[in-house]
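So this first bit is one chain, no partners, the form predicted on its own, shown in structure tokens.
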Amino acid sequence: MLVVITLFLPLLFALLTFLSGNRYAKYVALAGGAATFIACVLLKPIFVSGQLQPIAVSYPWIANPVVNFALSLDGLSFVLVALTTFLVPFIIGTTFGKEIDNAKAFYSLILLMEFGLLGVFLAADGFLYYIFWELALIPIYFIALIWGENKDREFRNRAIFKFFIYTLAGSLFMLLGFIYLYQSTGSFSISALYNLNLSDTEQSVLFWAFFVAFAIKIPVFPFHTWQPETYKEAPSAGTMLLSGIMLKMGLYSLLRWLLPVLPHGVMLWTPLVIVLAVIGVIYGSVIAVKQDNLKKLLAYSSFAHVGLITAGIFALTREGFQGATVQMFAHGFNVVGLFFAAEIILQRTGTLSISQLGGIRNVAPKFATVFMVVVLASVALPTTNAFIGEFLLLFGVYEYNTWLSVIAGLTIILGAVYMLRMYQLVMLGETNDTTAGFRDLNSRELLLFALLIIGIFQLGLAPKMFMTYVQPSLDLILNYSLR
């Protein structure tokens, strides 16, 4: 029952937030996010005789076609639910320093999006999963469209509309795939789909029906063209939701739905997908080096990182799966921290142009320190969360193909180049007219960064507990993927 409560708490508080009015909306939304996180902590799967016991509930919903309101929480879904329920109140907290028009609608949409995201990570019925997948898109579309930061509304509308059309079109292919699977098995149940026998031709076609939807959401090269402008045009809270949580929907779905359901289709197309992912790693890194807009630089950096995660998943090795899961979690912390830093810079200087900044460290040493920690985590410094993930990912890709791992490994060097160069240009040197009045972090901002930094080092120094939770799920998925 607690899993159902955890799922519906954001929906309940979305309604309460809207009814509370603009004055109190952010406080009610923060309370709702915190309550959902507490419910998640209480919800965690338990071990019985050394075996992790998943939590599952199922209620009949639709008689024809047969659809059940089926939820399942195992180690893999738990870490994504935990990431979501931690980051949503964090993201709400980052908005407290600015005035937001129609705040009750803004915060209600954030909580509604959390409801959709949790549904994706918990659904154990294909049709229910698809409903939550689509539901998560609607709030972020309106958040980006209405509260976007670019004053050129026409340009912003084009960018957000492109994002909406891309993701919606991909989702329609996935829906057709689910309909075909239902006709073959008479059920949307994940357990039934895992044991479905299809021909190689069927699996090959269905692979693309699902992969395109997931590749757009992640995104994977060349399905990424919506991402940089959308990240740039969306308000910072929307960008954090997109990069920190929403893209994990695609990565999670590769593991949960694509690989175990269509193993032969995956085997047929793995060489192409890994090549595309590695191209994305290098392409994203090279383009990031040339960016002057801070949010676009971070967008391409995120694109490069998720390319490596995708390659690790399709390597179909234990280490690749481990690295992908660790990096999904670590990337959520790191990218949200980076976009939070970008939001602070924008609020205090009115610009995200790297060439117009400089010398912030001289007037804001606390901000310079915490920003440096997050930057070092993003470039996978040992003892930080991303180091464990990138090591395992490169190890997994190496087991698949040595040369691809060498090429993918260039992301470590290129990542250090563009991230440290960005930090140098923005934070070091002499102050100028733009940065001379930069205010250091207040207590709220310092607390938020402290929470992120604790998470960064917790996973980096003690990854064993994390792996204990996810490994049984990953082993099961790997067994189905290699059958």
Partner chain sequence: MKTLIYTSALGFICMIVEMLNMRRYIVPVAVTGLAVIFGLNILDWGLAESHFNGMLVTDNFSVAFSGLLLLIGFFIVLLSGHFYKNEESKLSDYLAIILFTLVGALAMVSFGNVAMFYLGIELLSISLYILAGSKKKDLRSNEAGMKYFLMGSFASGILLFGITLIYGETASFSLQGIASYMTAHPSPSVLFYVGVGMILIAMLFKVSAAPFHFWAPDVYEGSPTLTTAMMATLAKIAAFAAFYRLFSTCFIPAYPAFAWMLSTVAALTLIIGNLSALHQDSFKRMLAFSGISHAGYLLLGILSLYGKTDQAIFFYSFAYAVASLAAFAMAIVVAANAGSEKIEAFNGLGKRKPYLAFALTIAMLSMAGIPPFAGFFAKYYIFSEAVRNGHVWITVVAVLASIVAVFYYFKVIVAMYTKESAETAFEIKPAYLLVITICVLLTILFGLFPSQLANLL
Contents of the next structure:
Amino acid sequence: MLVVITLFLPLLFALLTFLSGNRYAKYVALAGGAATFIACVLLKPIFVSGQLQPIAVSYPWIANPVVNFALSLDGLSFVLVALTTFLVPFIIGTTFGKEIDNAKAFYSLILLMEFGLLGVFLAADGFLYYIFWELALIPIYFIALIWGENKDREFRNRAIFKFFIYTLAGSLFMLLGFIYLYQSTGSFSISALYNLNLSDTEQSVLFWAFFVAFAIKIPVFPFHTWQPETYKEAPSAGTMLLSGIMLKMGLYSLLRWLLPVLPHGVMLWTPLVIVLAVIGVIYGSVIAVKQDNLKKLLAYSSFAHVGLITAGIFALTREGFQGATVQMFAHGFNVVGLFFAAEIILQRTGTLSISQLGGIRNVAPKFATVFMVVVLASVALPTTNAFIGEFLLLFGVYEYNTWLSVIAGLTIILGAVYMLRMYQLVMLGETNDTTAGFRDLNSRELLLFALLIIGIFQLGLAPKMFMTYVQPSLDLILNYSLR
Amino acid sequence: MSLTLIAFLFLSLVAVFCGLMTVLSKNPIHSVIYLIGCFFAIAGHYLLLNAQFLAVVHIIVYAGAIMVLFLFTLMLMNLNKESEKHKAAIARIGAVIAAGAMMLVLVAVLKRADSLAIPSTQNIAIGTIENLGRVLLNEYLFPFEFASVLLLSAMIGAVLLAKKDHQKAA
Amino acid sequence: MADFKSLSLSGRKKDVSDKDMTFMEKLYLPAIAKGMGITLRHFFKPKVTIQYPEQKREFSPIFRGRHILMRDENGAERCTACGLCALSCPAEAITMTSSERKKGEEHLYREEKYADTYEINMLRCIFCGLCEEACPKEAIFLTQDMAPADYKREGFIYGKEKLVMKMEDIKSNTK
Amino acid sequence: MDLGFVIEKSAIILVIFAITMLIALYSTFGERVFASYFQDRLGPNRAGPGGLLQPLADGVKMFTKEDFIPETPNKFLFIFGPFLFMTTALITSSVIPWGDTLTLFGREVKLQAADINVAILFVFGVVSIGVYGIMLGGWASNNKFSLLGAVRASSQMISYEVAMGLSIIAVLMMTGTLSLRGIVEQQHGFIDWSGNIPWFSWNVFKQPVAFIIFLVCAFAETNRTPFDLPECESELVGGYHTEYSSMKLGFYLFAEYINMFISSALISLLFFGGFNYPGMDWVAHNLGGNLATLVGVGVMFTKTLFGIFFYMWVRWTVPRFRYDQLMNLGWKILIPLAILNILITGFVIILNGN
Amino acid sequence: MESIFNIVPIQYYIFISAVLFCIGILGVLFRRNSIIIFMSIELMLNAVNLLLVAFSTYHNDASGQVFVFFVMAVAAAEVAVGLAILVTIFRNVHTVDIDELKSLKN
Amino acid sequence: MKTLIYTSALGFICMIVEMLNMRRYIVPVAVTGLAVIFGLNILDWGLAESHFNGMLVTDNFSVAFSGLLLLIGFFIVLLSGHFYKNEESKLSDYLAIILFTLVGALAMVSFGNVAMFYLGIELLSISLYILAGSKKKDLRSNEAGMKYFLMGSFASGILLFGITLIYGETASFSLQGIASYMTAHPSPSVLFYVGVGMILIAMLFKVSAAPFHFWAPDVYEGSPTLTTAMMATLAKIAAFAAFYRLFSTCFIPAYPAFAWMLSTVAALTLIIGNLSALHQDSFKRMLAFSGISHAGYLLLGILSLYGKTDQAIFFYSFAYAVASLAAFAMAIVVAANAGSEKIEAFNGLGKRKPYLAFALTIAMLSMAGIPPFAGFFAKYYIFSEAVRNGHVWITVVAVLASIVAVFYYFKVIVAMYTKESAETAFEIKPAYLLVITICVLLTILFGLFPSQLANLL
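Return one more block: the form predicted in complex with its partner chain, after the form predicted on its own shown previously.
And the full complex, kicking off with our chain again.
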């Protein structure tokens, strides 16, 4: 029951936020996010004799087609739910310093989005999952559309719309895939889908129906073209939601809904996908090096990271899976931290152009420090969370193909190059006109960064507990995937 | 050639000729008159087919009411000037080809409908008013009533549309 | 002036009213039947037609018809072309030209001066009889005859040949 | 088809045609005579004894006048109009039963050109065609007054045809047949003894309302006063036949009298028992069937001629309607009345049936 | 009574009405005067009526002829409405040429 | 059966009310009447009878569709009171014609004989011709009426020819009779195929499927908006219901011969409808093209006739109807306030009237087929039936088309939320608010609980 409450809390608070009016909206929204987080903590799955017990509930919902309101919380889901419930209040917190017009709508959309995201991570019924998948899309579309930063409205509309169309197009094919699966099984329940035996041709076609949807969301090369523009145009909170959580939807879905359901299809297309993913890694990194816009740089870096995660997942090894999970979690923290920093820079200086910045460290040492930590985490310095993830991922890819892993490994170097270059240009050097009046972090921002950094190191130093949660689910998925 | 066949061929010829002239006449009034001629030929066919009642009703309704309305409208609009511009040549050729092709297809396809057996007898009582009335007011009573709603709606509509508004346009 | 409106010169004046008609009146049928009755009655009434050429109507004794230019008992024309008739004519229908009487024409014209032409446009003439009254010589009179019809306008301009009294009528005239 | 049948029918058709023409011819004369009588005059009485040759004189005059065709884009239609009007007027007489059967040379001769089972509808059909004559003629005259007359004529005739048809339906509901002969034969004699209560057998006593409606509509259909708006001289200078002269004008005028004749015949057939007369059974029984039939024919013509007289009578009594009054009368009074009449008739039939 | 279809095969009726129908279609496509288009549609309906009556006699079934009544009723209603629309257009633009009616084309 | 008779009676009552000089009660009377009839209609649920010698059939299909049509009629009547405020003296005429249109539509969903089908379709069409051309002073309306009229009667001519050929083959007009003939003669003659083909073409004309759709945009744009709403909802749904009933009961044997044609037409309709909608400035014209594309989706339902797709068609019709009614109501409101039917007229609505903007957004999202609104499930059911019956490729086309659809639906949303406009007074009548609210609520409700509706049939 608690899982249902957890799921619906954001929806409830979205309504409350909307009703509370513009003035109190942000507090109500924060309270809502926090409440959901607390609920999530209370929800923590329990171990019975060393075995993790997934929580599952199921209520009949739609009779035709047979759709159950079925939720299941296993380790994998829990990790992502935790990530979501943690990051949403965090993101809400990051916006406190800014005047937002029509705030009630803004915050309730964020909470609505959280509802959709949680639904995606919790759903144990294909149709329900699909609905949440689409539901998560609409709020972010409006957030990006209405509260976007760029003044060029037409450009923004087009960029955001591109994002929407891409994702929707992908998901509609997924819907077709689900319809086909439903015709074969008569059920959308995840267990029925896992036990489905389709012919290889069917699987190979269906694979694309699903994969395209996920690949667009992740994004995997060459489905990524929406990403940099959208990240740049969306308000920072939106970008954080997109990069911190929404990407994980795609990755999670690969693990949960693609690999176990269509193992033969996956087998057939794995080489291609891994190659695409690795291309994405290199491509993203190289492009990132040349970026001038901070947010765009971060977007490409994110693109490179998720490429590696995808490759790890499609390596279909234990290590790859583990690495992917860890990296999903870690990337959530890191990228949100980076974008928060970018947001702070944008608010204080009014620009995101790297070439116009410089010397912030001189006027804002606290900011420089926390920013440094986050940057280092994102370049996978040992002891930070991303190190473990990247290591495991590369190991997984290595098991699949040595050369690919070598190429993918370049990401570490390239990542270091562009991140540190960015840091150098932005923070170090001489102070100029734009950065001279840079105010250092206030206590609210400091607190937020502190929370983030704790998270970064916590996972980096003690990944064991994390693994115990995730491992059973991953093993299960791996079993089904190697059917 | 029996008399019936000759009558059939004659009426068909008249019908087709008048039909064509309806379509091709430049003057709309002539079209109306040819169409009336065509209707008479069709009424003749009805008589051949032993549908006397229908033949007369056909004349009353089509020739006596509908075509009068046409003529009436034409006169009110005073459209006797043969001022109609032709469609572009290409459109006209297209129209001819389309209709011709349609006709060819229909005739060719329906030519294969030779499986229809020839009935040995013909019940001449079918077309009598008694029989028609019986069928109309028993089996088809509801459509009959329904048609009245249709006519009422058309009547309201015609009045609504054709009546001039007396108040000045604002 | 208060009852100007109710004033009736002919004595048959009826006020127009737009009062609502009763149902029976609206039917019109009784009124029509009544009207039909009236027409039918007329159908059987004696006819008033006078079949002209055969039947003629009595003229009034003061009837003024076609003009005549009188001769005296000797057969001489009385008219001296003084022009008073033309002067008095309100319709200006009379024209004349005068001439001197020549020797040897005394049996024709009573005075020294006579009307050489004398024309009355019968289309203009209103048969008022003023010419008759104006004539000092009692030369012009209006008779009890009617002016006959003609096919042409010119035919209605009566010259002397039509106006002057026929010789054979002199006797009756002298009475 | 045996020869006798052909001869018989040809003879009847010829006779009917001749009689129709003759009666129409003398209607023109009658019109003038009656008009003068109603106006306390004598009317034409010069040509022939009592003016009886007047119609011939008129005909000669018509034929000898100049046949003038105005500047019109449609010469054919200009000529076709009066032709059509005349033809349709004449065709109607073919279904009218002028008398009962006559036994000649061992044959039963029906005094009717064609006894078809949809005779009334046939009449309606032909009458509805007749309007084209006026419309085409008026339109082809290329003259505003003619056009107005034609438009008035067509709308008037269409409007009143509806009421006419509806009024007839009430009659048909009682007779149960569309054949004119059938309808006439149902009005046998004068008083019907077959029912419980003896009642007059003529339809006018059973359907007075239908009779009145039919009568009014007949006036409108024939463009007679008080519904002679299509040709009213004071407004339209003659209406649709303003431009016509000579025999084409003659056709129009003539056809109008034929229409009058036919409609009178219809009225007498539908409502006044046609060739039935009181005591016909007695005559047939005592003086032989043929004589009875001949008397019947005489009766029929008497009734018809009275009808024509009635037309003229009304003409000199009732003034012309205004156009809106005409339409109001047709659509707002006669049609609802006819429908009401149908309803009442229906109820009565149902009550009687049970 | 001997059937008429011994003398005139039913196919003939199908042909003649198909031909008339196509003439109607031709008129609709060929002409610009909307009244004539309208008349062509009437011609199409009449072709159908003819065929209905033929089939009705052929099948010895009166319902075909009854259907013709409905077609006539509908045709009458259509004419009333159609001509009314025509008149309203004519009042506004003084033409009945359908190709002149272009205010809605983008 | 009752539904149909009472609805026509209601039309008469409206005229009588006018005669009694109680004009201001007309709309309330009509609305109440329709509500009562809706209730009576529901009472017929579960019956399976035929009336008047099989002329009318009452079964769940007819009751469900009648209910839907009555609902649409209810909304239209609600809106009409204010829509015709400038022509108050003709209100009763308009209302009577609207109700008679509804009667025609009702006949089309419950006919048991082709005669009723034909008369129903004609009553519907003729009434709509009138309504389309009813703005006499407006040339665009006249033109719309004329075009609709010419195309409509042309189509009914073709329909009739088809019916006649079917009659020639089967000697019957009743669906039962035709169906039993078909079971007795599994391989009918060519007459039958030509007949079915012509009926098919005529129906495609009526539902404005490509390539027979060319009249629709002009007519939709030119007609008064309320009439456009009726054409887009009432007429289209009735036509599809009739289409389904006719083909599923009688013409199944001839069906495979036409499957290729239908699928081509469906694909064309989807592609043309969506692509043409993309570059429209006028909201109404955009809705017209979107209506064409929706016809394409519904054709998918007809295409999959072999399976029992009536529930899919019903649900799609419902979702489409409520969403478009909301959209059309908005179009009327916005056009009345901004004086333009262009999409620019919606600029800044998100700020000025957030609720209305929200409602329209939901309607647009539903039409675009985005969960969790009714439109999503509608598409789901249609796709699922199509896939089940093996029409995978056409479904893929449909999916692509619905992606394209998002473009133009979102144009409006973007205009409402991101464009600025001069602040002007914006006024909305309660009736419109009510209709929009109900429509949006229904859209959401049946998006969350679709099977309640979809399982009706």
